[in-house]
Structure formats: structure tokens, C-alpha cells
Partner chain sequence: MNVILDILSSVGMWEAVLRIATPLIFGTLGVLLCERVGVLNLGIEGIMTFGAMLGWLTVYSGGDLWMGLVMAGVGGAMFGLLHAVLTVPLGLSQHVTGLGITLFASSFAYYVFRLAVPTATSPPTVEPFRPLAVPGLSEIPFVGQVLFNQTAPTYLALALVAALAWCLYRTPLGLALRMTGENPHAVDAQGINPVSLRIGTIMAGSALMGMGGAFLTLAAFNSFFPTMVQGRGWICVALVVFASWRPGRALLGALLFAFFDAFQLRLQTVVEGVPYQLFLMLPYALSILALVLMARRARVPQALMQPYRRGER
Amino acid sequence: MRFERRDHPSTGLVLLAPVGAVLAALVVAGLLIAIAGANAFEAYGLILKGAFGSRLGFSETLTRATPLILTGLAAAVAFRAKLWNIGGEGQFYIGALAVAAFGMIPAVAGLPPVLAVALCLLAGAVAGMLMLLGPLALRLKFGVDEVVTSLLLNFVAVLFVSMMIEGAMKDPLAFGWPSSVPVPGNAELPKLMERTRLHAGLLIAVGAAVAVWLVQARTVFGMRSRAAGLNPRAASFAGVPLGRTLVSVACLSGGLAGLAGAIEVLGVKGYVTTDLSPGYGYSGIIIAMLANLNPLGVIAAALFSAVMFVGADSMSRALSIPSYIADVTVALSLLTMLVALFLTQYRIRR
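Output structure of the single chain, in the form predicted on its own:
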């Protein structure tokens, strides 16, 4: 048996790879559910019911998917250009902190709501950009691997946020709980459904996915970023400015992750805490891989992850199965997706 590289993987094979990966992950997770003493079909039915079977479940699923779309886009944009941004979590937190800091400026409270929201979102995106430009500068100048630097900056960012919300930005009305001063009311994102947490950030996230897809498919920058990822030496020989292209990619990727943190503050929390993210930055990497780095596919992958995380809670209560099965399923999806991507590039020959 040997592996033979495919000359031109078919479009159908590429499109079916994510579907096959998810189905394989669900089968393996179903075996684990059966070992735990429950019926896998019943468990998956309860997950779907918990995610979509009620007004609260439906709104929470979409609310959970919103930051996942943006962090998934951040990873997909960077990975396509072979810029290994593993710092989405830190960029998320820095973007959230920038929004809280900008909201503390007295003049912001007097701005029209549309302008206040736009400026806060811009502040979060710029903070995320700056967070990634540091590792990129070290790579371009000294050849330092950005996987290590961006990953380690996640911990630096979270510790810096902890220092700020327990010091200069601490809310004196929080009864000692470490949290930042709330953003002003005119900077909060409007709700899409009354009496739920679903907010207009969902529309921003979906719009960002469509915009990124158009940029990558229809612009010179998109062509250059794809060329830089496919073959940097050939792209440079063809006249693609690799340095400038990677800087633009880093700005877009870090900006999307920072925007995710900003939207989470303006739409859900209203202030910053150290538990603002349950790992959105790291989950974004899995979502980008599940989507095969396709910006539109990121929406579907983020929704799948949100369904698993939200629905697993109700399934856990009904069947007495740990809700960690959602984390296991999403992680298995990444592993099966890697196998599926390998099989789209190679065929097995005897």
C-alpha cells in the first residue's frame, strides 16, 4: 500500500471532506456516549433540542457562534498565507480591554450610539492588530517562529488584563469582584431578540465572513495572500511583496480576533473579566480547519461548534453524561478533518 498524490483534487471531494470529518467525529463520539451507558441517537437528539428547541436555546446558540465566527476567520485568514497565528485568545482579550479602556473616556458617553459603537469596535480591532504585528515583526526581522511568540503572548495578554481590571480599570461598584468599569450604555450593541442575549454582533460577524470571502476571491490582496501561502519563493519571484502582504494579513487576522473581543463586551458582558472567553481564540483554530480555511465555511463550522457546546448542557442534565462530550466531539472533528484533508491530496494505491 502506498499514498499517491492527486494531481487535481475534485471540487466534490474537497466539499465533502468537512462533512465526512464531522460525521466520523460524531460516530466516534457516539461510541463514547454508548460506553457511558446512553443511547447516542437520543443524546444527539437532545443536543439539537437544547440548541434549537426553545427561544432561549436558539438565541444562545447564535450568541455563542458570533465570537467563534470571528476568531475562526482570524485563524483562516492567517493560515491561508502561512502566517501561523496561535494568539487569537490574547488578541481577543486585548481587543476587549481596549474597548473597556476607550469606554472610560468621558467624551464617549456623549457620542451618538452609532458613532460610539463604531469607535469602540475600531479600538478593539486596532488593539488586536498590534498584538499580532509584534510576532510578525520578530519573524520578518529575526526569523523567530510566530507559533511560539503568538502562543506565549496569550498568557501575557490574560495576565495584563487581570492586572488592569484589578488595578487602574477596576470597577469600584463590583463589590471586590475583579472586573472593569462597564462601557457606557450608548456603546452597547442592540439586541436582535427581546429578552435574550442575541445581539447585532451576529450580523457584523456574518458580514465580516462574506467580506473576507470577497476580498480573498476577487482582489489583488487575496491573490497575493494565497500565493504567499502556496509557495513564498515562487510568489516573491513573481513580484509579490511578501513582507507587505504578511503585514496586511496580520492586520486583518489580528483585527478580526480583537473585534471578537470587542463585540463580546459590547453585546454580551458590558465589562471585562478574566473569564470573558471560554477559549474562543483556541476554538477559532479548530473552526478554521473544519472550514478548510474557507471564510463562508467558517460560519457553518462555528454554528456546529456552538450547537455542540450549548446543546451538550441540556443533554448532560437529561442523560447524566458529562457535558465535556462536546469538547471531545469538536476535538475529534479537528483530527478527522486533518485525515480528510490528507485524503483529498493523496489517494491510496496497492
Second form
Amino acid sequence: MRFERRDHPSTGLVLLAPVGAVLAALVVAGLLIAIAGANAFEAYGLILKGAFGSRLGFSETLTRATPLILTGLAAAVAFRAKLWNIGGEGQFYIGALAVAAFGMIPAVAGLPPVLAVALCLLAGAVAGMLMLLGPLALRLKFGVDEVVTSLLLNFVAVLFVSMMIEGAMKDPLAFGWPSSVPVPGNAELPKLMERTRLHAGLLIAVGAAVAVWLVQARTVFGMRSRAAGLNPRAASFAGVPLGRTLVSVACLSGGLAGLAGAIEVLGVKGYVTTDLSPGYGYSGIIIAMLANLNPLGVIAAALFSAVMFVGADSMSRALSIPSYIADVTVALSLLTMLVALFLTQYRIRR
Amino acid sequence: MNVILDILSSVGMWEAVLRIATPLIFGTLGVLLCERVGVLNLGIEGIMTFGAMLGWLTVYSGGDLWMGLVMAGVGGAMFGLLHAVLTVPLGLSQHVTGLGITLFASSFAYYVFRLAVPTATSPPTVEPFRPLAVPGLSEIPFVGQVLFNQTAPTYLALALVAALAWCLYRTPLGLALRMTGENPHAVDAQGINPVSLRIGTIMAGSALMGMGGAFLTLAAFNSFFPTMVQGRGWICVALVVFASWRPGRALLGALLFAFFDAFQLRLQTVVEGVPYQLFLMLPYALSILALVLMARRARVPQALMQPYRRGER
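Next up, can you give the form predicted together with the partner chain of this protein, since the form predicted on its own came first?
Below, the chain from earlier opens the complete complex, with every other chain and molecule after it.
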């Protein structure tokens, strides 16, 4: 058996890859559910019902998809340029913390809401950017692989958040768990649906996906970042400034992850805790791959993950299947997607 | 100043260095093996988590401690096989596959853990490995008390360093392994199949990672809880660069690292007015520093992250 490269992977196959990958992941996860003694079809039915079956469930799914779209975009733009930003989780937290810190400035509470929200979002994005520029600088200056440095910084970031919310930014009015001082009311994102948690952050996230798609498809920067990822040497000979392109990519990627944290604070929580993210940064990597790094595909992939996470929560209350099955399925879909993509590029010959 | 001297002169501190170093030694050797044949294995964090869970589960459901360690190794090797199949014959991105393995293995570990223990507020414990005093030697003041009063897996880890160094530099197998990481075409020309060599070595390395994880639940602590690996796997990946892909230096790196970790733990309790989180950041910051210092100097295996296909260059 050997593999033969296809000259031109057909568009149909490429579009089919994520569908096949998700189905394969669902089959394997279904086996795990069956081994645990439950009916997999019933479990998946309950997951869909939990995610779409009620107004509340539906709003929760979209609320959950919001940060996932942004962290997915963050990973997608970086991976396209072969900048391995695995630090989305840390950038998310630092973005959230920056918003909370910015909200503590007394003058912010007096700003008109539009301006207050805009400045807060900017603060979060800039903080996320700075967080990724560190590992990039180490790569460009010292040749240090940014995978490990950005990963290690995730732990540093959460510890830093913990230090700040137990110290300088501690909310004196909060009892029990440490949390930051809440952001002022005028900086909160407006709700999209009455009596739910769904907020305008969803529109920002979808808008960001469309904007990133336009930038990648229609601008010189988009072309350069793709070239830098495909073949850095060739790109460099063709006159692409590699260093500068990577810095711009890092700003975009870190900024998007920071924005995700900022929006989660302004839209959902209002303050920062060390459990603000159930691994949004890491899920973003899966979502980016499942979308084949396509910014518009990220929206669909984020929705799939959100459905799994929200649906599994309600499913696990009905059946005695741990809600971790959602994490298992989503992680599996990354591996099956890699295989599916391989099959779009190669055909198997005997 | 006196406080620091007190810490440095205590037997407990140096005993802890070896204890903290043990999972890192297992993990670092595991990463080293994989990278020596040219494959990055970022699955380590998840494989350690899975090993920690499986080791604990084996003992919790009645197996003995060694059985737990072995099962963790077998579980690790299975994830290693998955990583190997995806990255070696298929030649998929080693970065992304490894991260996928980590995310899959850790969520799978949590899933199985929750199935085994559906509703416990505090994680159930097992009876862990006890320190095994070597008769005679453990009575040598200080040095003996530190070196020869450890748990059995710690001795095993130290023995593995020597065994691996011997295997890599003194046996034909070791030569073939090292050559696979430098030039798989040359290995193939010698009539050795680099693909199967890579797959086997990744499985062996991943088994070590799983055992490193099991040390956490079966010796360092006595129960499993999610997120307990706390980035140790990533630290091992950094340590391998620091060690320049040599087993002896990997041991040195793990010990150095464990020294700082044990030191900051003790310093936390005596230094006042400094947030404890700053101390906890130290291990991660040190790993980054180690990478910066060594990145340009280290001799990277030439075929690292280069998929091998016969007849393709």
C-alpha cells in the first residue's frame, strides 16, 4: 500500500473532509458512550435537544460559540503563516484581565457606553497581542520554538491573573472565591435576547471572522502571511518581509484571543476569575483545524463545539455519562480531521 | 540568608529534589527517545495525564502498584502508537497531531475517571509507593539519606538514564535510532526500516511518559484529579532542548529544575510579603530561560519533524 499525491484536490472532497471527520469522531465517541452503558443515539438526541431544544439552550450555545469563534480565528490566522500560537488560553486570560484593569480607571465609568466598550475591547486586544509578541521575539532573536514558550506562558498567565485578583485587583465586596473588581455598567455589552446570557459579542465575533476572511483573501498582507506559511524561503526570495509579516500575524492572532477574553468579561461575567475559560484557547486550536484554517469555516466549527459542550452538559444530567464526552468528541474530531485532510491530498494505491 | 542556608542544608529539601525530578526524568527520556528518531511528541502532556489516571485506576480497582505503573506504560504506548501512525506513515503535522493527542488523551482520562468515580467531592486515594531504604547505604549521613531513601520508581528512573545512555551510544540499535533522527535515508540504505523503527521508538518513549504520569498518582501524591500534570509535559519538552538530546544532561536538567522547584516551595513558606503565585511561575519562567540559553547551541537531530517517505527527498 502506498500514497500517491493528488495533483488537484477536488473542492468537493475538501468540503466533505470536516463532515467526514465529525462523523468519524461521533462514531468513536458513540462507542465510548455505549461502553459506558448508555444508548449512543439517545445521548446524541439529548445533546441536540439540550443545545437547540429550548430558547435558553439555543442562546447558551450561541453564547458559548462566541469566544470559540475568536480563539479559533486566533489559531487559524497564526497557523496559516506557520506561527504556532498555542498560547490562546493565556492571551484570553490576559485580555480579560486587561479589561478588568482598564475598567478600574474611575474616568471609564463616566464615558458614553459605545466609547467605553470600544476602549475596553481595545485594551483586551492589545494585551493579547503583547502576550504573543514575547514568544515571537524569542523565535526571531534566539530561534526558540514558539510552541513550547507560548504553551508555558499559558500557565504563567493564569498564575498572574490569580495574583492580581487576590491582590491589587481584588473585589473587596466579593465573598468566597477571589474575583476582580467588576467592570462598570456602561462598558457591558448589550444583550441580544431578553432573559438570556446571549450578548452583542456574537456579532463582533462573526464580524471578526468576515473581516479576517476579507483580509486574507483580498489584501497584500493576507497573501504575504500565506506565502510565509507555505514556503518561507521562497517567500523571502519573492520579497516578502518575513519578520514584519510574522509580527503582524502575531498582533492579529494574539489580538483576537485577547478580544475573546475581553468580550467574555464584558458580555457574560462582568469580572475575572481563574475559571473564566474552560479551555477556550485550546479548543480554538481544534476549531481552526476543523475549519481547515478558513475564517468562515471557523464559525461553523465553533458552533459544532459549542453544541457539543452545551448539549453534553444537559445530556449528562439525564444519562449517567460524564459531560467530558464533549471534550473527547471535539478532540477526536481534530485527529480525524487531520486524517480526512490527508485523504483529500493523497489517494491510496495498492 | 540564614533561611536559605537552613533550606539548603536540610535532608528533606534534597530528598524532595529527587522526588520532584522523577516524573520529569521519565517524561524527558520519553521525549528524548521520540525526538532522537526525528519525531516531536507534543502528546506528552495528555499521555502523562492519562498515565496518571490509568495508574491510579489500576491500583484503585485492586491491582498492585507495579501493575499500575505497567498499565500506565501500556496506555502511554497505545497513544504513542496513535501518534506514530499519524505522523510517520501518514506524515501529518507533528505539531498539530501531538496537540490533538494531548487534548484527546487528557479529556479521555477525565471521562474514564468520571465514569469510575461519578460523584466524589474529594478524589479517592490509594496507598502509594513507600520510600524504600537501601540497607546500609541509606544510613550514610546526608548523601545516603537523600539518595537511598527514595521510592522504587525513582531508582528505576535513575537506572533508566544509564540504560538509555548505554543503549543509544553503545549498541547497534542505538546507532540505528540516532541515525534515523539524522538521516532516515541512510538507515533505509542499511537495510533497516526507519518507519518501523520510528513507530517502535515513539511507543517506547510514550510508555515512559505514561509511567512518569503514574508516578504522580502512585508516589508523589495518592489520588488523581484533573489538571494535576500542570504543564510538566511541556517542561519536559523544554528540558530535552536544554539537554541537547543527551540522556545524561537530561538527568542534570531535570535535577536542576527540580532543585529550583523544591527550593521555591520551601521559600514560599518563609518569605513573607511576596505573592505565592510569583514562586509558582518560577518553573515555567526557568523553562523558557533554559530554551533561550540553549536554543542556538543545541545540536538538533537533523531529521526532526521531517516525515520520511521512501524515494522522496
